[in-house]
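First comes one chain, alone, set out as structure tokens in the form predicted on its own.
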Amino acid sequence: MKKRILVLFLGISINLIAQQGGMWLPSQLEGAREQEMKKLGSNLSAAMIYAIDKPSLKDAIVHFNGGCTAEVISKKGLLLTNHHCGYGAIQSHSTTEHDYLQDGFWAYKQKEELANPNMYVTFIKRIDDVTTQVLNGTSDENAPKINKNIISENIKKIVEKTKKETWQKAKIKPFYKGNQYFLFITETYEDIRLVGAPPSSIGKFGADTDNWMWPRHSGDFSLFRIYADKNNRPAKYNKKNKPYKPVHYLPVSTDGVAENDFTLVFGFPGRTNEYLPAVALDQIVYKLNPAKIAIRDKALKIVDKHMRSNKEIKIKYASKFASIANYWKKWIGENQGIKKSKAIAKKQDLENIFAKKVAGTSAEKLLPKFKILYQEIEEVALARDIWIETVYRNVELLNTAFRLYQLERSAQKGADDFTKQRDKLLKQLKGFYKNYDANVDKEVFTELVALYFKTNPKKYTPKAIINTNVAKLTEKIYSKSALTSYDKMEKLLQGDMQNVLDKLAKDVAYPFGKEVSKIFYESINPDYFVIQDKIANTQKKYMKALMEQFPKERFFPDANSTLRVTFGQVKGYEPKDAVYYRPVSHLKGIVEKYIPNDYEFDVSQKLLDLYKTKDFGSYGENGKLPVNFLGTNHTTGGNSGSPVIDANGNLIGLNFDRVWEGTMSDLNYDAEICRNIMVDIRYILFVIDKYAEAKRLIKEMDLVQPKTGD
């Protein structure tokens, strides 16, 4: 029994469902993986996805303005990604008057593209090993800070020597905990258009209700277009650009999705930790997660209902809501998924054949070294996580007077320091002031302010501020300080370095958030990252471990924003008894859901008209129009916007999102209820031609029908 528990935590089976898991760099696939795909109905080798002497699916696919995926879909570098990943871009051309974000935006010429200032894509050109440079000279004899120290230096000079052209740049990242390093040669263009986006009652239709359930009806995409200067190279902004000539782009396949369909999924996952002891994730699932989900349900409530009574409030809120959001319910769903999973025993058991293993040797420490190390950072990672949640990414003004105490800090290193920083931050304020509601503000800053003195541990509390009357605190704030506008931080910063230094320390507001800033760099990060750098040493000699004791296993490196393939079947799956998911979604669950003039759910007239004629064009099937479809893809965080491409290379799908039951796959990949959901390409093609009528960007693609041979 615990040798089958094994092998089902791992992912490692004969079975099709256990193969589908992991995240393979694509320079890795010849052999067992190449061989896995095809088992699952891939007609492509691994030259075909990976390759530096040709054109290759590599080719096509950027990390989409560093935390999203894209890919180029046309010979004239039309972008595809997801709308949420453009819904900043949309938000920042958007006014009451032009309300792209309500109403779509569509650049039915090519002169009417928007360009993007600061948006940036990159390509990955070459992926090398480079293990052995970069560990020559360390040792387990040695200290871990003197490894990490000639490691830093290895790295520093192996990117000196490396050859590439000048408009290209070097970096190294760790796989597996940092046993073993991989080398990235990389193109990053900084032209970036805005071509086409549809209204958010398509692209984000159902919202927050909808976010991370099934099924979703959701047209979960915008385009974007790559400008080169007239060698094809990266170039600054410029109106001479040109659209940029991929080495690859993706064909679009309008054959449709059914049921065991390979699935390939392409893209920059940003962070998983699949091989976490037990009681690691025993802490995140029943002490880290639960405080960070009771802040952010408070910050949403209050936001969520400005929103809906204040329409300039809900366009300057609208991308912070949903990305607040997005992570809130992605934990409730992760502590679920964890729990239903029974994953914790699961490793337990899995530890307890490891200890067995290992007795006698010197890695049978490491377990319980894992044990006393997780129970010295309990408080203050509860501390830190509270802190980021707080300070950091809900109370604005408590993010501003961090940012402050940040510009005092750099006094420090004298006035014409503190004169550069000062003015960055007041063009970071600008932009920020323009989506900022005090109102709005004052209400979270109250709620939360209160849970943090409730529930942040004292040793991590300062003292100054640990018996505040928050409601005194609140109105004295919001009604006098600096703080709450930019014309007040405009003057507030001007003058000599002292001079602004001593109107911050009058301000109502400052010395409070002096205060909750400071303890974070003076205790909660030194203390954090002492323990937290003894975890990461021990948990590269247990994944390394790992890897030595079970040597046919099935082991795939953590995501970490690199260029990772991904491959599965579009599948259904049964979330509870009795219940089966089928895995399409289709338009006529967009009306089911109708409600007009709902902040979620609401649907124009002319899609509720193009229903009901049923004039989906050639992207209908069988009298439906498909929306959404499912897949046993291994996806996380950064795959938004990632490519679906079927057993020819075809494009058939856009990534977005995962079921709610399986979000827990970045802790625990479980293939009988993780999977990813994509918007279906024949959706997107038919909200471009039929719904915007957008034709020049249809006629732009290379439209293909693989299954009837065309």
The other form holds:
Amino acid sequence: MKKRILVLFLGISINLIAQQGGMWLPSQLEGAREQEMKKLGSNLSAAMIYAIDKPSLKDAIVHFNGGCTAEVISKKGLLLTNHHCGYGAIQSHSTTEHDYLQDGFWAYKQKEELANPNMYVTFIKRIDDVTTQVLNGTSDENAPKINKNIISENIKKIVEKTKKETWQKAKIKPFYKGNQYFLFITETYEDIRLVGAPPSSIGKFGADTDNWMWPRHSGDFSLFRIYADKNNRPAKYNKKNKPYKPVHYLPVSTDGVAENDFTLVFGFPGRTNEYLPAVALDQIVYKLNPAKIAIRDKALKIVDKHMRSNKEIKIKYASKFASIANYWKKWIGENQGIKKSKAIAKKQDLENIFAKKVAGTSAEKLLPKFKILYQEIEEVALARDIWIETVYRNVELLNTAFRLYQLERSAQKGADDFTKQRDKLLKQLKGFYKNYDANVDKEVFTELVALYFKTNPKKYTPKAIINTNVAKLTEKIYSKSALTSYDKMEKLLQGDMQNVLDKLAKDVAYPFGKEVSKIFYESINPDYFVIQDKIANTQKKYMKALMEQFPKERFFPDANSTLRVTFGQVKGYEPKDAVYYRPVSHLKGIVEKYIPNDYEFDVSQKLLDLYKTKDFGSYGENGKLPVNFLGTNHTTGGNSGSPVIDANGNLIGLNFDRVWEGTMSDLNYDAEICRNIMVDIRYILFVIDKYAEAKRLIKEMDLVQPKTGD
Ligand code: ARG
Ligand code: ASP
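Moving from the form predicted on its own, what structure would you give for the form predicted in complex with aspartic acid?
Following is the full complex, with the preceding chain placed first.
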């Protein structure tokens, strides 16, 4: 009887803590993770994935420009990443005469590869556990603030003392909510050149309508190359630099994928939050996400309307629209997924078991404390999100006002500082106004400012503007304010410091913008972080207690933009009752979705011709050309561009997205429904070889030919 109860007890806990998924540090795979991978069909040892004394897979992976992931795929430093990761670079080389976003770009010779000032990629050379040194001198008895200071002092000292080459850097990051710390030795290359990109009709096929969705048919890839100095070391751009010779590069397999095949995704996931208490999840789903979605709903409708009726506005707002639409759509899917999977109730069940286990210990206070803290933070967290979405993200004029307010603050440091900031701001504004349309922004302002007064907590709405007549103010601002055009702004910012400040104070928009900016600095952010620090401290203790109470469970560290391994299998899923989604899509589906001249679903004649003649070369399979596929790998933003590696260490795909029903995976990974979306490497090779005819690029890769006879 006693035994049965125990089994039942464990049985409950096992279901409540993820049995699959997780983003693991590559230096921590030996043992349990290695075994799990073997069971899923992998032939890789932990040392083949990560080693410091000999080449391993990790030597082919880079953090791409601080946000995405890319991988080295040839002995000449050729890099593969997503089209949406190279988007800014591709756009910056485009003009009306040669629009590389629309038509694609291919360097048919090495000397045609295009330099990208400010672009960089970072390799991870070594990862060390430095927990003991970092936490040395801290204690649970100390006030959190004291511990925080000790930790940052320790980190500084360890980084200083770490042995490394002159061109390397060391950085330390917290894991498991600050219960562990790891040090990373990195190498950053800064001469990165654009090598190839398909047209948007391939690289962004389906655009926002298909974004976060399956079935998908996107060739979301682009190619770059790392250049190094004559010693193969990092160097600023120089015509004389040479293609980088990698420690390791990924062989490319054209063997293809089938359901249940092992897949490993290696990259730099940005941020997840899997161990929040139920009260926090509840707040995100019922308070914060709905507020953010409502604001973006309004902004997107207005921008979309203008983009559809005016070609110039379409170009100006394409990239801004895509980035606002991206997370708007994600949050909607996230909320639906959390409700459908009953994630909050599951967390409560886990917390009930936890509470019983820790009754009578110091950990028994943690869950009640969370309850109080999340209640305390709710109002200011909501105000903060509303502020970010309204002032910072969506009303462009208010964002400009916010930057001007930061400039005004720099005046406190003296005229020299002010002038420096002013010049910097002018430069930024020049770029900003290129893609600005005051008529679009005026409509967004009217709607969002009205919504702000309706929904923003009164405590965090500036008293001086609370009785604003929004319609009147809008008319005044958009007919008279200098903030609506670059020429007027340039004039306003001329002159000495006092002169500029006087002109600013007289502008019809700035005083309003100043009030909303001031309250952010003076009350929203300070109030928020007082409570947020306490939450972080409680979360750290909760994480530790969870791991102690459930020692046999698999806890993975939340993503924090460090190098991680996630693994799984190729698999379809059931989005709803009686519907099964198969895991591989084909070129046929592109033709099915084709809408001539549509900005999301147009297809180029060349691709249609290749489809008609079925000229798939060795990339097709039974007369069909695979395009995208699904897997159970646990990924998040930042994993875009990550390689998909097979059981033997070969490249078989390129990660770029997740499915709608599973976007909740950042807060609640559920293997039933969470899937990542990848481009089949054979579609990428087909586009390079048959569509672009850039044969020299195919030639420099190591293609692992399909096994014959199966
Ligand atoms: N949803 C993917 C990610 O989060 C792709 C975004 C880019 N594509 C787009 N249509 N906006 O980044
Ligand atoms: N599309 C995301 C990225 O850009 C990946 C994801 O969120 O699944 O990193």
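All values derive from a computational prediction rather than experimental measurement. Definition used throughout: the rigid core is the maximal C-alpha set that superposes within 1.5 Å between two forms. Numbering follows the first chain given and starts at 1.
If you fit the rigid core between these two forms, you'll see the Cα of K329 move by less than 2 angstroms. For K488, a C-alpha deviation of 2 angstroms or more is recorded between these two forms after rigid-core alignment. Residue displacement note: I315 has its CA displaced by at least 2 Å between these two forms (rigid core superposed).
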